[in-house]
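Only one chain is shown below, in structure tokens, and it's the form predicted on its own.
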Amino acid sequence: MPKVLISDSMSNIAQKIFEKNNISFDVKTGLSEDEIIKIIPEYDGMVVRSATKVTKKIIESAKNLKVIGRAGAGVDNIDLATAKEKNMLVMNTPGGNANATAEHAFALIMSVLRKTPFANETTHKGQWEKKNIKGTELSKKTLGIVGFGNVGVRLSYLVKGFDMKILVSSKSLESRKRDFPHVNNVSFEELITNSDVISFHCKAAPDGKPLITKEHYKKMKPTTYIINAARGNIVDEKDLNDALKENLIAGAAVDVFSKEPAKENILFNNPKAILTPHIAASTTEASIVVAEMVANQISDFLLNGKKINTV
């Protein structure tokens, strides 16, 4: 009978399905590397969400491991050179997260243009603000969306009632551009010129650098508003914080950052951004179709060797 340790908190549905294909589970969360590594040769499957870092010395020491799943869309905390070494098959769930991805982002738009979250904790202050604040209204601007996969095309439709200018800058999307009348596909230099608001959607570089650094907001906007909801590294902190501090942009709202958990960030009381802690796909919804997903294609593989949503 295969084994699957399931090492993060997610929904029970990956339990049940587990136990319907008769495969064992063991649900250990929050384990450290080395309570991990002394485990792991038990396994054949393992299941993950973004807490557990499966690092070279893990998958050196897992020797039975056939499978690695993710229960999200980003791999980066799974050491994937490593795992292709030791013929360990990566699973993600695309598309399973999307639409609650989508909606943060969104939702982070919306709060940053009409500065809900200082009018929230004013208001509970009892101090009345009203005149203080003034908001910035999203109908009739142009938004720029930095990569175009499941959570971008989810983002341009959320905002179609916006009247909205959607340009976009994705090197995927030329070739099916024709489903997609509504975006306008752009260079990134001119989506970063011409966006009032740019929402980023991508996957971090392969090197690591970031996509948007301190040069790129001189040439925005003075009323831009950044939203970043992919990947931390996508987006240099201390860049931001200087052109938040120095006015070329308006404001932002991170989601992700570039150490996480973020228990210390430069972003930290800056008055003109918005934190998040990495929630964006972290709704009930979302929770259940990705832990259903991942525990559906572990169990087909383990017991089938159909392969699914391999990275």
Ligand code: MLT
Given for the second form:
Amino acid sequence: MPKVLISDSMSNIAQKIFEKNNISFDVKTGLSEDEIIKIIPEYDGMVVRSATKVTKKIIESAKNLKVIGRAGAGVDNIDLATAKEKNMLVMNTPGGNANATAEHAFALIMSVLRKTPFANETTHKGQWEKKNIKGTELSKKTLGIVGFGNVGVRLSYLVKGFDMKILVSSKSLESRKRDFPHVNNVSFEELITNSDVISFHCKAAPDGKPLITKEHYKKMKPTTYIINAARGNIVDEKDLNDALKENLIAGAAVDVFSKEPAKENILFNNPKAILTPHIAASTTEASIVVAEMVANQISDFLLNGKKINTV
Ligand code: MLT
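Given the form predicted on its own above, I would also like to look at the protein as it appears in the form predicted together with ligand MLT.
Now the complete complex, all chains and molecules, led by this one.
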């Protein structure tokens, strides 16, 4: 009977699926790298979310491991090169939390445009800041979506009622253009120059370099808002902080950080930045879907050799 280690907390639907498939499993969360190294030789499969860092050392000690499943989209917590070297399959659950992430990006857009966190905080304190809070409307503005995978596409549909112009910068969109007549595929430069809200939904660059630099901010309208619910290193935090302080842009909302958990960050206490702790995909619905997908995929692979959503 194959054996799977579930090393991050996730919906117990994953356990039910393994049980149903006669796959034995252990749920052991919060383990250190050394603790995982000690136990990993027992397992044929491993399921993680983002907390477990599946390092080179873990993979090299995993003598029987055949598959690592990520309940989520990003696989930046898994050493893919070593996994490939060791012939280990890595799977994720694309699309499983796309709606949750797009909805959070949308919520961030509305919050930063209407200054909702500040309004909430001050009203709770009995301060009546009505005169000091003037929002910006989203309707009829231009939304720039960088990256047009599951999340970017979903966001483009969510804003449909807002009568927006949607610009997209995506290499893969050219061949799929006919499926998305409601968006315009433009260059990155065009997108940043013309958008009122720029929302990132792409992968980080392989070398980890940020996609926007100081020079890019200078080309944006001073009324532009930046949203990052993708990965922390896509938008350099120091450059973003400087751009906000120098009034090169109007505001930002950030869900992801270069270092997580973000216990300290240059953006902390910048009143023009709204920050959330990487919760875009954290909904009841999405956590069930990703756990279900990953457990089914791992079961299918361990029992039938079927490879689904491999990275
Ligand atoms: C993902 O990659 O699926 C999301 O960022 C959610 C997460 O990492 O928890």
